[in-house]
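There is one chain below, alone, in C-alpha cells, taken in the form predicted together with its partner chain.
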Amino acid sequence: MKAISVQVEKAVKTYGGVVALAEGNLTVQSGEVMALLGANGSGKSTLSKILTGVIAPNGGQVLIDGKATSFGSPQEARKAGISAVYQELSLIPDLTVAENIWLSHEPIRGGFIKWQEMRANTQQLLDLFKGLYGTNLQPDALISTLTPDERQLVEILKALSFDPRLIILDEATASLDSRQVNRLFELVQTWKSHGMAIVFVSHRMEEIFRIADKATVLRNGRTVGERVIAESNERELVDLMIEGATILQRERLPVVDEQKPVRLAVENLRTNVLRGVSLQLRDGELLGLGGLQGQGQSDLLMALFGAIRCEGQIVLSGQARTFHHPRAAMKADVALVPGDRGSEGLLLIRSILENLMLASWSRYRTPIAFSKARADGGQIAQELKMVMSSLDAPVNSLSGGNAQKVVIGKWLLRSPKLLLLNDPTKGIDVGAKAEFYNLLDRLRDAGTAILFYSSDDDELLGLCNRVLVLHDGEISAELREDKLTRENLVAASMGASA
C-alpha cells in the first residue's frame, strides 16, 4: 500500500451563522491511529467530512502527501485513497448488503454488473467479522432488515471495500457490542501494520487508550492540542476537551429497600424479539438493562411504553395494564426517552419550546395558554442547564447533548412515575453525561422508578441498583451488589447465566 500523509490546516466551516469548525487542524500518517476527541458539537464529524469531500469547507486547506488538494466531491477524496465510516451511516435502506458495499464501484464487465462476483466479494468481507453477527446478515439481505450493529458492520466493510489509504471511523463503535469492537480493533491493528492511516472518533475514553497512538482534541470547533496517547492520561485529555469537567468516580449502589412499593411488575413479556421477560421495579430504583445490542432491550422499553405490540402481563402501580398507544402509557405516568433522538425524539426544525411541550399541550387548554407554557418550558430548560439562544430557536441549532436535554425535559415536564431510558447517553460528551447522571440521581431520590438501558458498561456499573442482562430476548442474569462486576456483565452478555 502506498504510504499517505494527510494534513488539515485551519479548516473552517460555517452554516449560516453557526460555526461548526473554526480552526480544524489534523495531521495523520500511514501506520498511525489518530484519535479525534472533543465534546458534542466540537466539530469532529465536520472535520471528518471535509476530509472525505462530503462538506465543502469555507476556508483552510487539506494537504495530501504534502500537496494542497481540494476535494470537489466524495469520489475525488476516494481517488486520493480516503474513505470513511460515517457517524450517521451512509447506507441505502432499499439496497442489499452487497449492493451497498459495492455501490458506485460495482465490478462490471462491458458495462454490466457482475452480480455473482459482487456477492462473493461481499461474503469475503463479511467473513472478517465471522461469527459476530446474526444469520440475517447476508449479501442479499436488504439493509432495512438489519439491526443497528449489523448496519454498522456493513458501513465499516463498505468503507474498507474502497481499499483506502486513510480510513476515518466516526463513532464506528457506538452501536457495536464488545466482541465486535474487539474484532474491529484487531482489524485496525492489521490495517495499521499494512501502512494504513486511521482516524478514530469515539466518546469512550477506554477505547481511545486501547487503540489510538495519538489524539487530536477539538474544542468549540478549534483544534486545541495533539497528544501522544502513551504519554498522556484521561484527565489531561478530558481537560483539553472540556474546561473544568469532572470525571465521575461512582460508588456501587445498594439494592433498593424491599419496603418501597413496586411500581412495575412484568410477567412473561413477549414480542417479536422478546421471549418471555419478567421483572420488578420499585419506586426510587434505577434498574439497568445490559447485554449486547439488539437482544430485546429496546423492545422491552417500547413494549412497556405501548409503542409496539406485546403479549404477557404488565402490572403498573398494582394495576394490570395493556397500552395500545404511547398516549395511554403517558396517561399512566410512564415516559420513554427513545434511543435515537434525531429520528425518534425530536422535531428538528421546530422550536425548543414546541419540542418540550409536545407531550403536554393538552394541559394548557384551548386556546393554548402560551405564557404559562413558556414559563414552564423556561423553567425546565433552566433546571437542565440547557445552553440555547432562546426557547424559540429551532432544536437543530442545539448540540447533541443539549438536544438530548430537550428530549428528557419533555418528559420531566410531566413528572413521570416510571421513566424508561433507551441508551440516552449514546454519543453524548463527558460533560453532558455527568450532568445527566446527576439528574438521574435526583429523580431517583425523588422516588421515580427508572428502567435504564445503556450500551456503555461503565454506566450500568456506576449508576444502577441492579442490572438485568438480556441475551436473545431473555434475561440471562440479574446482577446486584458484589455480583455487579464488569466480568459478570460481559459473561452474561454472551449468554452465560451468572
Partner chain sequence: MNNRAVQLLNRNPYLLSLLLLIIMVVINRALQDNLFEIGPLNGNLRVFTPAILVAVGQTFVVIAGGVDLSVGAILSMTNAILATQIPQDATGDVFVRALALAIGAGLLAGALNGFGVTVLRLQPIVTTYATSFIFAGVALRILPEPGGRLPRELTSFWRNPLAVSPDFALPMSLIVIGLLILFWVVLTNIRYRQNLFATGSNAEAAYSTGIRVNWVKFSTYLFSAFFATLAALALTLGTGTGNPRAGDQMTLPSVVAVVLGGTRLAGGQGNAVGSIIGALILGLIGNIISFANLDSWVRPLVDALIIIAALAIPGIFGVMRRLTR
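Condition change, the form predicted together with its partner chain to the form predicted alone:
Just this one chain is shown here; partners and other molecules are left out.
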C-alpha cells in the first residue's frame, strides 16, 4: 500500500451565522491510528466530512502527501485514497449487500456489470468477519432484512472496498457486539501494518486507549490539543474535551422498595427472537437490559411498544394488555426512545419544534394551540439544555447529542408512566451523557418506570437498580446489589453463570 500523509490546517466551516468549525487541525500518517475526540458539536463530523469531500471548507487547507488539495465530492476523495464509515449509515435498504458495497465502482466489462465477480468479491469481504454475523448476511441479501450490527459491518466493508490509504471510522463500533469489535480491532492492526492511516472517532474511552496511537481533541470547533495515548490518561483527554467538567460519578443504587406498585409485569413473552422472557418493573425503578448486541433486547422493547408481534402476557398498571400498534401503547402512557434516531426517531428535514410535537400532534393540531406547542417545546428544550439556533431550525442541523435530546423531548411532553429506552446514549458525548443521567434520576424520582437497554456496561452498572442479562433470547441472569459487577455481567452475557 502506498504511504500517505494527511494534514488539515486551520480549517473553517460556517453555515450562515453558525460556526461549525473555527480552526480545525489534524495530522495523521501511514501506519497510525489517530483518535478524533470532542463533545457533540465540537466539529469532529465537520472535520471528517471536509477530509472526505462531503463538504468544502470556508477557510484553511487540506494537504495530501504535502500537496494542498481540495475535494469537490466524495468520489474525488476516494480517488485520493480516503474513505469513511459514518455514524449515520449510508446504505440503501432496497439494494442487496453486494450492490451497496460496490455502488459506483462495480466491476464492469463491455458495459455490463460482472455480477458473479461482484458477489465473489463481496463474499471475500464478508469472510473478514466470518462467524460473527447471522446466516442472513449474504451477498444477495437486502439491506432492509439485516440487523443493525450486520448493517454496520456492511458499511465498514463498503468503505474498505475502495482500497483506501486513509479510512475514517466514525463511531463504527457503536452497533457492534464485543466479538465484532474485537475482530474490527484485529483488522485495524493489520491495516496499520500494511501502511494504512486510520482516523478513529469513538465516545468509548476504553476503545480509544485500546486501539489509538495518538488523539486529537476538538472543543467548540477548535483543535485544542494532540496527545500520545501511551503518555496520556482518560482524565486529561476528558478535561480537554469539556473544559474541566467532571465525569459523572455515581453510587450503586439499591433495589426499589417492593412496596411500590408494579407498573409492568411480563410473563413468557415470545417473538421470533425472544424465547420466553418474564420480568417485573416497579414505579420509580430503572431496570437494565444487558447482554451482547442482538440477544433480544430491542425485540423486547419493540414488543412492549406494540411495534412487533409477540405472544405471552403483558400486564400494565394491573391490567392485561395486548398492543397491536404503537398508538395503543402511547394511549396507555408508554413511550419508546428507539435505537436508531435517524430512521426511527426523527424527521430529519423538519424543524425541531415539529419533531417535538410528533408524539402529541392531536394536542396541538389547531392553530390556536400552536403557540402552546411552541411554549411547551421551548420549555422542554430549556430543560434538556438543547444547543440550537431556534425551534424552527431543521433537526439535521443539530449535533448527535442534541438530536437525541429531541427524540427524548417529544416523549417527555406526554409524561409517560413507562419509558422504554433502546441504547439512548449511543454516539453522544460525555457531557450530554451526564445531562441524560440526571434526567433519568429526575424521572425516576417522579415515579416513572424505566426499562433501559444499553450497550455500555458502565451505564448498566452505574445507573440501574437491577440488570437482566439476555442471551439467545432468554434472561440468563438477574444482577442486583453486590452481584451487579462487571465480571458477572460479562459472564452472563456470554451465557456463563454469573
